[in-house]
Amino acid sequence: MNTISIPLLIVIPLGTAFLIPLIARKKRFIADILGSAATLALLVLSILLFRYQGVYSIGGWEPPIGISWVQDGFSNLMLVIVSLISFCATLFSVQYMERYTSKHKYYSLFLLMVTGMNGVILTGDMFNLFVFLEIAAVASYALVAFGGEHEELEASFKYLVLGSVGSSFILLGIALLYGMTGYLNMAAIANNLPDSNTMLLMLATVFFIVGFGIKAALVPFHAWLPDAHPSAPAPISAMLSGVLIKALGIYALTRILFNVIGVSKLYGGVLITLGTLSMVIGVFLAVGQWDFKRLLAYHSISQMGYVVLGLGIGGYILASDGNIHAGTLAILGGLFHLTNHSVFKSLLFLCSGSIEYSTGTRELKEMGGLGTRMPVTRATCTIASLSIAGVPPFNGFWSKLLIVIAAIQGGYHWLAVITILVSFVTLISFLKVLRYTFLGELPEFLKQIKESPKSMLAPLIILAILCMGMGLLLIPGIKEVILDPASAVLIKGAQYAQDALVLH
């Protein structure tokens, strides 16, 4: 029964995406109901299947010939994250998207994007991964341009061009792996790759790092993100930053590097370098921003640096047979921060949408004194700001603490210092946000504003509660059920191939 349920994670959003334009063209509330129902169903299903591990062969064709979908600890964690943020985003969209026309097209594109992300997470086939990645990417290009204004169209075109470049690198990497092994199934590729790093294998790895680095907006491949995120509607910004750059970028790159090619000291060092650059450059670019959503976009680059740094430290230590405990802790910290970032960054973008909905502006200098008129938005935005800055006891603190401890135990004290300094600069940046947005005197043109509608506040409250309580995931007993199975998949490395075949 569980194996039969795996395709529903693809079928539900894909089927609803095609159904909505057919029956909700004239009645907008039907699109709201179907969109929210689909994402809620995905959330419930991903939770019910969370502890299940298995392989589903499409059409009964056995791997490595047929296409398979693989469910393990890593993919299960990602599915819950995507489903949670998707549900909160669709709930927020019910009222927020009323200002836009063609609401049925919005939900259809939204669910196609979710379909693509779920497909990337589940697939055990390289070309299938590319197809789902393109489905999600094309839908996201259209959603960034959904407003139809000059700014949105320009940002979407830039995103399209750079996204296509990234996709081309990924396709070339897949072609090289296929040429070396004769397979597209990930498990079969892992079993048939040469033992040593040949020039072709290293070239394929470089293509994957560049291609998925663009999708994840890692420095220096980040140029598209600061324009795309501010231009998109707020719930789409939450999706792009909260889950899309993770599913299409971080998850896919990590899956291939750790479970297919096999991480080495060289690749671990590359991840450490990219993570450190993204952390530092992203946060300093964010500090000088006055457009709220643009500031958040640069912080997405910085926070992805934390995730990649943790994974890179873990991969490097494990590949060099160093302190195994430190390597395991670094990978756990990277994955935990990926989970935490999905929650607090989505909350921040939805808070920016709530503020823009009421005030009509994203410029921090034009705001002030909103705390008395928008108390719920203020409270949730404050919680999210403290979370991203790593202030205890909020969730961002615990994942950053794991990365710092792992860096110290692994002997990388300078990385631990950089991580702490970046968190301090992040805190300064968000103190500026809170000061200019909610404190001070209310401008004259904002005298009549009021709090956002309840349907927009509900997802803010849900995500804020998670920001306060997700530190509990590190409690023994809970950690072994939720976080450890995901980190174990990466720690095992190429053992994924044998596990996928055994599960089948």
Given for the second form:
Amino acid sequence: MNTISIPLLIVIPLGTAFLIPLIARKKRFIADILGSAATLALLVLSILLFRYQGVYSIGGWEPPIGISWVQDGFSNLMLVIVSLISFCATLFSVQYMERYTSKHKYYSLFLLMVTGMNGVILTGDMFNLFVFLEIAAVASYALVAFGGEHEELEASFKYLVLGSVGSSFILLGIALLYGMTGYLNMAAIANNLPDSNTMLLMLATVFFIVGFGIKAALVPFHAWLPDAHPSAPAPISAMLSGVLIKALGIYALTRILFNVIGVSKLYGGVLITLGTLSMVIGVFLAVGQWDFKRLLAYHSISQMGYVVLGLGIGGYILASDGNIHAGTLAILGGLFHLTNHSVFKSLLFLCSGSIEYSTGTRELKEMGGLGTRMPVTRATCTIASLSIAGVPPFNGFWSKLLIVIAAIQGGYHWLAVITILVSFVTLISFLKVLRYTFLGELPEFLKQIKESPKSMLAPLIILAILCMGMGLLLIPGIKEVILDPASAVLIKGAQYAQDALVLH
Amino acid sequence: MIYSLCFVLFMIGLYCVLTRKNIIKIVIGLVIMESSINLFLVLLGYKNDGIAPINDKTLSPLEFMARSVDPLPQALVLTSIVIGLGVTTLAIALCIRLYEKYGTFDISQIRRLQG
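Now that the form predicted on its own has been shown, please provide the structure of the form predicted in complex with the partner chain.
Now the full complex is given, and it begins with the chain already shown.
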């Protein structure tokens, strides 16, 4: 494994995205095979490359002149998450997308979205980040509108307008950074930024926080998410909630805040505020929802709040030279929760897709008694619900525990209390879901329903096993291999610059 | 000073996106925002009495660098114009489909999704 393998992570999905409409227009099964093969190849490649760190310079132009793609602990972790969820989503799509007409266009857009996300994760160049971000974003706007009905179009338009405003803010921030330093390479920018916090640098940071905040749907900027995520087809909802808001929002924001600009007490405080707001407001908006997917979408906002809260506490503690142990733990907790959330939230969205496939409805009030008819969906959905609510021993419990411990060690007792309370509200909300979908009387019009086909159940089972087993990642020995490299990148902060310039 | 005019233009675009009811006008607001950023990028590389950044054999490299405008923002602006075009096209296509479904361009009447 060497630097040559890095571009494959971009080339495979991009090439397949253009190959599918060319050769699979007539035969639907070719599109299925190509789409699943591409995501499987990405999954294998990202796992093989997991221990590898390096820099690939495009066209042989060395940084800081050329565009470079950087692979380090943090991006490796994100790559595995993206590949895993996209593989499960394509597997699920094979049957689920049968009722839509142009399947090859769907796979094409899907793989373009994966290309964009992989690019955002790998790139070490500011403008390249913007380009990949737009590739992923434009593909996701189109995918949200894929059904072509009233609600889908409306949601997609809302998403497009807010997403474009966010991208504009990000581009403005990039332009300001270029004006200040004369570089676009992240490492070179980090080395050449003015030491003091000038007004311009503050302004650029505010633009980044607003822009990526819109992409990640943090609370003052969340209006598009509850419309866009439920309107998309279920595998796309799983991708959007599971990985897109993380790769385009959280990952890019933390990469720029921690590694390029350098986190300060002020920015740490802003992250803590945004995180707490998202956590609390998201969960209270979710409780009153009766549309299954809309409820899940509001919970995505709330769970993203946990991730940002963990990263914010870590950043604040590190910037104020506080308890280094607590800071490390908070960042680790944030990243671990990000990983866990992508697994259980995409599992929940796929479960909602499975239920919708069988019953044709998403309204919780219309369902009931599905438990006997759909045993596999019931089991996986219960596991995912317990995970998101933070019930031991499922994965969500461990990451929330890390965040709570870090908050207490760092002296934020009231934040720890809020975190636990939000977790309880989440549990109540999901007990409602389980009660109304799987228990109770089977309505008359659902007497005929059957369990979803096996190819749709396979990804559910894979993700459910991961939900149960991922707590093992915290065992000493495994933790050092998988999670620590990622959090180390953020803790090192500006040290990233030296690594990225030297590694190639 | 001239940079702040770009910022004013950006704010005008944002105001247009946030306050207009007609979805076509919202798209126009997005285009205004993009244009203001493109203008800002080009201005970053601008020099008074600068020459075009095409290699001139009669000048020494250092002198050429001192006199020519910065070519990098121009390359960036080209890319960002293309991206903007793609987004605008998708937005207009969505507007047309919305008009077919709802029979109106008024955003306050396109309201099936609730809180």
